[in-house]
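First, one chain by itself in structure tokens, the form predicted alone.
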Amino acid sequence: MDLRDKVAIVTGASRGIGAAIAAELAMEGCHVVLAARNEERTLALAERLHQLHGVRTLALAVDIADPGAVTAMVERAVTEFGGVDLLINNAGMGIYGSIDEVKMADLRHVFDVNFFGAIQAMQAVVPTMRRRGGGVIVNISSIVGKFASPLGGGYTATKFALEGASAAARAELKRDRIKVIIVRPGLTETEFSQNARVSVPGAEHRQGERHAPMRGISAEKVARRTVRAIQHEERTVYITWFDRLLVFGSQLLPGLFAWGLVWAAAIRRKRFEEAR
């Protein structure tokens, strides 16, 4: 797919993977609608991309958990650019807490952002893609959309749901020439863990701390691989071979992998219990 003069909406575009994807698209000559809650950062990035690459940009303050705001985002993009060719469903957030203790209000909010917000955006953008004869929807999932993440089961559940909906939509939208791409990053060096909700009773004060066990790959690497997948109209994308092997290992050796998850759960639980 030639990205020059195409129009893309990128959610969660103020930082991390979303900002990197927006920059990579602009570099390819794609006009970009940047949507995120942080209006100041989104505006600054939109202006910078316009100055650097000469593409048209539009910054919108959008809470992806608000269905009305998501619909308005797409309507504004259609009004300003005449239509939408690409939707990058990147907005997302994590949640820490065991399934038996996680607060339901926290879990529902994460589902609103990670799953329902993405589905709302898809529903809003499909009509304009149909009118333009096709398009591409990229749903940023995770490798934990394929296996469990101890004390991160709520986040895992949102990605399992997104994976299932994406696969169904891929088949349903094929006749409209709308492609659905699933991207499964592994650990990435962003502010994700700091922005995740801590739904562990007694450890809520650790909200905003870094909880990732190690440094991950750069957001720019995820962005480059994602844009290449769009250009070649791939179906499912892993960023590294390690990510791919981890997922395949969980499927080929489920017993051994389950033992590893129990071990990981004990380590993570101890860290949060010490904070209580």
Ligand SMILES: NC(=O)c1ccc[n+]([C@@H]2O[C@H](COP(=O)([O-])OP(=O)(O)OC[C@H]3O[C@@H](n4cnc5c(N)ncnc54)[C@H](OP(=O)(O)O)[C@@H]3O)[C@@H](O)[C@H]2O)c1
Second form
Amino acid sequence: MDLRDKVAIVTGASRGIGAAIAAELAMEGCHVVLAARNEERTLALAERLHQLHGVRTLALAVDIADPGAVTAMVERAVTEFGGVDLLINNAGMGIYGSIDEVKMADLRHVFDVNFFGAIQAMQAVVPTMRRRGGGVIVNISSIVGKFASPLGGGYTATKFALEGASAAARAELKRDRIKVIIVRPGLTETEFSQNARVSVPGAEHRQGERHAPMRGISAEKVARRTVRAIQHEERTVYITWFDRLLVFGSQLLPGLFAWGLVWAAAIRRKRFEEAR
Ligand SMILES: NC(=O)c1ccc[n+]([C@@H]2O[C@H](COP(=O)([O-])OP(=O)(O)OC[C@H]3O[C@@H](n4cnc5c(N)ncnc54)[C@H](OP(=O)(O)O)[C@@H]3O)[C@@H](O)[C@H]2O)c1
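Beyond the form predicted alone, can we have the form predicted together with the named molecule?
Every chain and every other molecule in the complex is listed next, the one we just looked at coming first.
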């Protein structure tokens, strides 16, 4: 897809991967609606992208967990820009806690943001995309949309759900020339862990921790790869070869991988218990 003069909605555009995708799209000449709860940040970024790239931008305060707000976001974009060509479902949050202990209210909230918010946004944009003869929906999943992350199972469940819905929607919307792209980043250096919900006592230490003995990649790298995938209308996107290898490894050698997960669960549970 040629992005010049297209109209995109990016959810979770106040920071991290969403802000980087909004910037990358603007650089390609795309008009951008930046949606998140923190209006101060989206307004500042919208203004900067307009100044830098001359594209039209609009900042909207949206809680993606609120279905009415999501519908209003799309209606406003259509009123301001005449339609929507691209939806980037990026808004998301983590949750820390084991499945046997995680609070149901916390789990429902994370599903409201990561899964139901994304589906609601898809339902809201499809009519305008149909009227325009097509479009692209990008759902930001994760490598843990394909394998479990012990003591973060609530989060992985939201991404598994998003993967399933995205694959179905891809088939259903093909006749409308609406493409659905799944992006599976691995560990990325953002404020993600600080903003994750701590659902069991002892899990607080995971906020701000690096989840692996290596540094994550930058949000800009994820954004550049995502925008390239839109331009080339790819289906499923990994950012690094290591991420791809992990996912394929988990599918090729499930027994070995399951053993690794038991080991990871034991280490994380020990840390939780020490922190209690
Ligand atoms: N960081 C990683 O390692 C990683 C890896 C794989 C996938 N991902 C996925 O990448 C996406 C972006 O995460 P990130 O790493 O950039 O995290 P982040 O820095 O915490 O950014 C999350 C974004 O989502 C928005 N958001 C959260 N809850 C929201 C709500 N209720 N309504 C509207 N917006 C909301 C936040 O904005 P406000 O707080 O202003 O609302 C923020 O803009 C998520 O879907 C995440 O699951 C991240």
